[in-house]
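Here you get one chain, nothing else, as structure tokens; it is the form predicted alone.
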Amino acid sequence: MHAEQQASLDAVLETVHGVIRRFDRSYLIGCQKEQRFPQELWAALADSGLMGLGVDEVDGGMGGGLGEAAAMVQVLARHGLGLLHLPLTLFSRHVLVRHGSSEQRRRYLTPTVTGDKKFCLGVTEPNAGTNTFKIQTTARKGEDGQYRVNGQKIFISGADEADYMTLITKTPGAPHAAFDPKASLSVLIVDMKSKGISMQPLQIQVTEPERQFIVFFEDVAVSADCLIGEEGMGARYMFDTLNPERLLLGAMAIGIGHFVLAKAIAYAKIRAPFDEPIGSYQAVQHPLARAWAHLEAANAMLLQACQRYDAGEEAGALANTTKLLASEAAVEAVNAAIQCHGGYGFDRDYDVITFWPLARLLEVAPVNNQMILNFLSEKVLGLPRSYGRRTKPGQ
């Protein structure tokens, strides 16, 4: 890392620690119990300028790149402040950073820097799963020049708090859309208060302030100037959201892992049912040490992936690898911490088991780790595609 980049990162971390001194884990637990959005923390991040990371100064941001944003997300999570809506807004708006017009950036991007607006991401659908090219939500342009959106999205985190959705949708009118599924995808910025949008909460057992929803679109009018870039180019633009998504959620996973690991280490130093601290037993030490090593390995991959992405280079393989390693390491760390605490590991007051659902979820979402391995096998190793193959009847 160059000296200038390191200085920028150091300044970011100093600012983050200033916020952390004002908020601790008990604050977020209180928000979870009250089922309310942690608005005070959100406002503090905005007031300190941290919501402007990765946004050019001309658009009201602090500059920097995904590396600085990932560092912020990870450090907050390391202190028990894993606010899911933070990476959600950061990666959902990233398509605007790279492909939005100056007017779109002024209208939608700048208000996220001030903390006034939040984003969610609409990609997954009930019948499509990880196959985005199979989505059925459509945006058809009418005679009035507006799009009419119909369809539904599922597992949409923070949809109730979001002001805008970065929507991946089919646009049947796009050039070549009838011949190529990839050429039918487009990206729209949708106002979540638009007429025709409704949502239904999902009973996802993750102890975070944010909830997940099914979002329904029924003839929702969206202005043509809400289209990002060109019609039919959504497949390319989409990955300028999905790669940051994998990296920022990977950063959160690493932070979560280190937080629970620190709790386990502290407990292992004082718990002594046989007079010696259990931390002196290799059976306790080794799982904690192995989890630490895997978290650090994931972090090294995260740093490399962010540097490549910020340099404008192809980062898909590294972004996916980061998400794979980080989610697995987080689960390993939480599992080791639970085992270290014994029965107390399942007591919510010890605040260890509370991290299990989120850590485990990150192995499944935003893309499951099996699909990541499929991607790496095909795109990196050059092996035959192992899924979605067309077979003849009877085969």
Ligand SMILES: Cc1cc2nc3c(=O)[nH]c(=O)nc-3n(C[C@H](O)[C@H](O)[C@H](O)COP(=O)(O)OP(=O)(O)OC[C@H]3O[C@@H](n4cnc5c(N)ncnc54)[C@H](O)[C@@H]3O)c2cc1C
Second form
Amino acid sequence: MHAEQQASLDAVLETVHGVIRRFDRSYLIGCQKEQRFPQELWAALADSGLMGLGVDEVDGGMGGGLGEAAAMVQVLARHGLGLLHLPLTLFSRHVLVRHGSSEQRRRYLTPTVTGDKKFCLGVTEPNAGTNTFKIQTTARKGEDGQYRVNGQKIFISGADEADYMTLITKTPGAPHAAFDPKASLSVLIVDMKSKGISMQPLQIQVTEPERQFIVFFEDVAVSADCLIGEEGMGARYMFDTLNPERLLLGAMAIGIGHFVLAKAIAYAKIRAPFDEPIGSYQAVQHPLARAWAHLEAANAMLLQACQRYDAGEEAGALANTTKLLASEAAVEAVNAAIQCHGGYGFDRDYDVITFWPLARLLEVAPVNNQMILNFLSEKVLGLPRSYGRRTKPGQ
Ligand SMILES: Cc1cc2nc3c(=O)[nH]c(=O)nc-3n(C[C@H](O)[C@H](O)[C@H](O)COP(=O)(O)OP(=O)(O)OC[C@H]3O[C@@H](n4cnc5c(N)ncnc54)[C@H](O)[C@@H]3O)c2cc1C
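Next block, the form predicted in complex with the ligand, ref. the form predicted alone:
Below: every chain and molecule of the assembly, starting with the one above.
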């Protein structure tokens, strides 16, 4: 890493630690119990300028790249302050950073830097699942020039808190939409208070302050100037956000892995059913040491991937590998921490089992690890694509 990049990273980390000194794990647990958004933490991140990471100064941001943003997400998670809405907002707005007009950036991006507005991401649909090209939500242009959006999105994190959604939708009016499903996708910024939007909460067992929703769109009017870039280019814009998404959530996975590991190590030093600390037994040490090694390997991959991404180089293989290794290492760390805590590992008050759903989730979302392995098999190993050869289940 160049001295300049290191200095920028150090400055970000110092600011993050300034925020961490004011909030601890019990604060976030309190928010989870009350099912309320951690607004004070969010405001502190914004007030210290951290919400401006990755956004140019001309748009009110503090500059910096994905490396600094990933470091912030990871360090917060390492201190028990892993907040799903943070990476979510960072990568949901990324499409604006990359492809938004100056007016769109002024209207939608800058208010996220000040912490006034939040974003959610609307990609997944009940029938399409992992296959985004099969989505059915549609935006058709009416005679008044506005889009009318109809359809539904599922598993949308923080939809209730978000002011805007980065919506991936079909636009049948796009130039080549009739011939190529990829060319029918577009990205719209949708005001979540628009008439015709309703939502239904899902009972998702992840202990985070954010909740997930099915979001319904019924003839929602969206102004044409909410279209990002060109109609039909949504697939390309979406792919641009995939690497940041994988890297930021990889960073969060590494952070929560280290957080639970630290708890397990502390517990192993004092728990002594046979009068010597369980941490003196190899059988207890090795799973913890192995989890630490895997978290650090994932972190080394994360750093390399972020450097490559920030240098404008192709980072797909490294970003996917980071997400795979980080999510697996987080699961391994939480599993080792549960075992180390014995029965107490299952007591919510010990705050170890609470991380299991989140760690497991990161193996499934934002993209499942099988799709990551598919990507590596096809794009890195040069093997034939293993999926998408049939069009209908059972065929
Ligand atoms: C808590 C939570 C938060 C989420 N937040 C958001 C959000 O904010 N915005 C959003 O748009 N989405 C969100 N999602 C959705 C998430 O990204 C999807 O659940 C995920 O992409 C998988 O889609 P699916 O559930 O339909 O699984 P499916 O597509 O039905 O796949 C099921 C399983 O089949 C396997 N599989 C599928 N396809 C293949 C393949 N080609 N090769 C090999 N194996 C395969 C995988 O193991 C996969 O887990 C969230 C989900 C959860 C649970």
